[in-house]
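Next up: a single chain in structure tokens, the form predicted on its own.
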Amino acid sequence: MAKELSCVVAGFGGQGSLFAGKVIATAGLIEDREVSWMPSYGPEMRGGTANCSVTLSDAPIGSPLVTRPNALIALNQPSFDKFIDAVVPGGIVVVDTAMVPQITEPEGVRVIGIPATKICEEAGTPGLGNIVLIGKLWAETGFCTEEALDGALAKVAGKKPEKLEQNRQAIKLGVNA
């Protein structure tokens, strides 16, 4: 069983941070783990900031709000700047360097930058940088089984077969980045 994941996924509204959080939370549900998913977004949604707290645990979860994450997915510079110092030592940050040009690395925190937006555009799956970053986080932490991750994609993105296939491709792009 994977270790506890206390993750913040953050970006501009429209970048899919809440969707990405839903994929991670759904993977936890598939594994029958304790799960919380709590969205937070500004009134303007698209273009404003949006983030969510996601926790996957084998024990009851005290609070759905993640204030000291052990993982951060940052989709833009304001989100990176807002949450980077909250990540606990030993934590991991996966960041889209196409959208976050200035990266700092706090002591004891592993920061992995990949140009997710650029990678998925070049692969013909634009708009899936959020899913590319989930793939990278999964490859680095194994926060769930591969079957649970694929099942979560099928449940959350699987309404249209072509969308599901694009999301699966985006996960692979992140894993291999």
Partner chain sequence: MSEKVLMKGNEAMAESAMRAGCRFFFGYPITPQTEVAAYMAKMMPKVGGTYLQAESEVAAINMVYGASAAGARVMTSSSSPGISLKSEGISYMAGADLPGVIINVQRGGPGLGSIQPSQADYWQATKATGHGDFHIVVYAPSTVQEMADYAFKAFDTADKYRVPVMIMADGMLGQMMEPVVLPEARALEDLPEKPWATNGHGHKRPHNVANSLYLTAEDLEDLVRERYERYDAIIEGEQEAESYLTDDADIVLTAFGGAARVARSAVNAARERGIKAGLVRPITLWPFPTDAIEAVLPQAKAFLDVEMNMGQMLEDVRLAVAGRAPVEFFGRTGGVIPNPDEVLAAIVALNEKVGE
Second form
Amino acid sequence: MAKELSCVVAGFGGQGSLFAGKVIATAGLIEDREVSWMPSYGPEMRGGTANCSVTLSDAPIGSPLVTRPNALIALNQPSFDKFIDAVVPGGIVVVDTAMVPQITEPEGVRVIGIPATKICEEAGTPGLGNIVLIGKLWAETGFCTEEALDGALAKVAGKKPEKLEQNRQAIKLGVNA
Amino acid sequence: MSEKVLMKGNEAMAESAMRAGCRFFFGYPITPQTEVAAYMAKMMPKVGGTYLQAESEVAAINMVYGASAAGARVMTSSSSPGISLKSEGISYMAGADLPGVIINVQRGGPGLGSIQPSQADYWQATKATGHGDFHIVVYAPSTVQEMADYAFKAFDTADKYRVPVMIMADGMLGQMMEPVVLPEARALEDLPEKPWATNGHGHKRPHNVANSLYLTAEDLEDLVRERYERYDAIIEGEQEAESYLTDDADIVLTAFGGAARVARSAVNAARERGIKAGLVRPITLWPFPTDAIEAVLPQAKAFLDVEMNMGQMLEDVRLAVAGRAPVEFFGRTGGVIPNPDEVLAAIVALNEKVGE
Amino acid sequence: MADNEKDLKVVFERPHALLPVVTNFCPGCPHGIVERLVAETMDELDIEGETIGVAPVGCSVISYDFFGCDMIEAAHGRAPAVATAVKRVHPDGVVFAYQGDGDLASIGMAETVHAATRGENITVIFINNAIYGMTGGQMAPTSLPNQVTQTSPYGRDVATAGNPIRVSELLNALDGPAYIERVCVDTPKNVRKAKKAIKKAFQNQLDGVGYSFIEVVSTCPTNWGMTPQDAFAWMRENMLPYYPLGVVRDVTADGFANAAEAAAARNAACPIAHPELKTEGGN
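Having seen the form predicted on its own, please provide the structure of the form predicted in complex with its partner chain.
Every chain and every other molecule in the complex is listed next, the one we just looked at coming first.
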């Protein structure tokens, strides 16, 4: 079994951070692991930052609010700044360098930057930077099996076949970035 | 069995209520419970049910009163400030012996407070959901699965004893998603008969009256006493709690709902440090599970009550412990979710204190 | 003797829908007349068996013991909310709320307005006697300017207490109601008119015409401190100029089948309310 994933996905409202969190959580569901997904909610969602906590574990999950993540997906600068110091040593941060110009790397934390927004734009599928970053996180951590990740995409983004195919491509772009 | 799905707590409660045969929902928007109403608004028309957005919380609970009197399985949902407004109707439901389900997805208070998760309505729910001599049954789920299970069960309990039943959730449980297996839907024709309902006598029986007014003091006293006999049966038969690692526990944590999730993490962390910690998690807040407290008393050296408030269930824990062990408290309030580390620190400190 | 008995004819009896109990109403109180008219209506339409009444808080609070149909006692002002839910649960049943002025127009005004605007297919009987009777004669939302009550001992001062509410006219601003009429029961002729209005308000419900509201301008001899006759005289002199009798709205008389059709006609110029119309904006 994979180790516990305590992940924060954060960005502006509209960047798809809650959606990306759902993809990760659904992968955990498919693997029949313990899963929790907890969004930020309320006024801060209106034009501010939107973030969610996702935990995949093999033991019952305590608080679903992840305060010390071992994985962070940062979609913009304020989110990176807000959460970077909370990441535990040994943790990993996947960040969209097209949106986060100023990157710091705390000791013991691995920060991987890829221009996710630009990558998917160039591939002709704009707006899937969040999924590109999931692909990168998956490539670096293997937080679930390939089948579970694909199954999660199908469950969460599978209503329209062409949309699902674009999401699959975005994962690949992230894996290869 | 239904398949396991990923669902928000709020939506799981709504779906489960419908599966329990609830076809009438009256509500009013308030964060962080709005998904319950939104789910009902979307799904009720598909099954011939009624979703009605009331003009106020007051109107909503009185619609619950009316629908219940008319014999229907009915529910409303709100968050803390809205529950205060509903207290009128809850008291009338209790006084007229009308079943119904009320969900409270708690947020910080008093006043408008915050919209973040809180457990500061424990006293309101268990001691005074309205004026007068009465109780309501209060379930405190701590997972999305339990939110589904108890939203379903709440209707049966309500009908069995003819009492209002509350599901006490909080913003964390309501907003979070977890895997859940939903209960099998109950066929509407299998729902219990309600010969007392005001649904038109059709000249086949004397007229039924749903009422809480008794102008003769002795009549009202008799009625309240009869109701308290039912409460005794509930205390006897409906207490529910989960005991986790309590068999050999020196330090017993008490916590419910969302706070119990954090307390469980802290218990696990304490065990890793060699501290014999355990957790008693009340699932029924009323009736308070005194039996579960009694069961751990022989070996417990001390209790640590953990809540997302300033210490409310604490008083019931102390009443149950009755001075036979020290009971300490750790809480965060205002909408702050406690961190397992700070709960662990409180366990360590208490363990050192009683070990001396 | 036996032959004589055969010749006797029953010309007046208690309606079946009115239980054989002694009411708590004061001598000369019009509540008894109006409740009888409601009960007669239930008998004549043969609906007692499927009727559920909702009683208010106020002098008619114990009406649940007087009416023979199933009854629900509501919290103060909440009868329209309770009636709404009962009607939703039993759309084929007949549901009425019976309320006084404090209950309906003060503490329950929100419930009143919203049940009306939703066009709940229910019948509401509103007794307006310009005073809180049960609690002993306090100022009501419909108490008249300068009217002396226990809580307006120097007379209702409109500068501080505001003006009385004409509830029928207020509800007429909404699209929901199908039928609104103001009546009184001071003379046999007016009682017959009131009966006709109440019966129509129930018939409307059976026919699916929609929310029907009957305001009965009434008296409170006890708290007004008058004989019943003087109270009716005071009512005619002071209340009727403020609360004129007559039909305030009747969508069927206006040629509509029901309140929904009338509402649609009123908002005909609003495109979103009429999806069947092609609009220039949007699509």
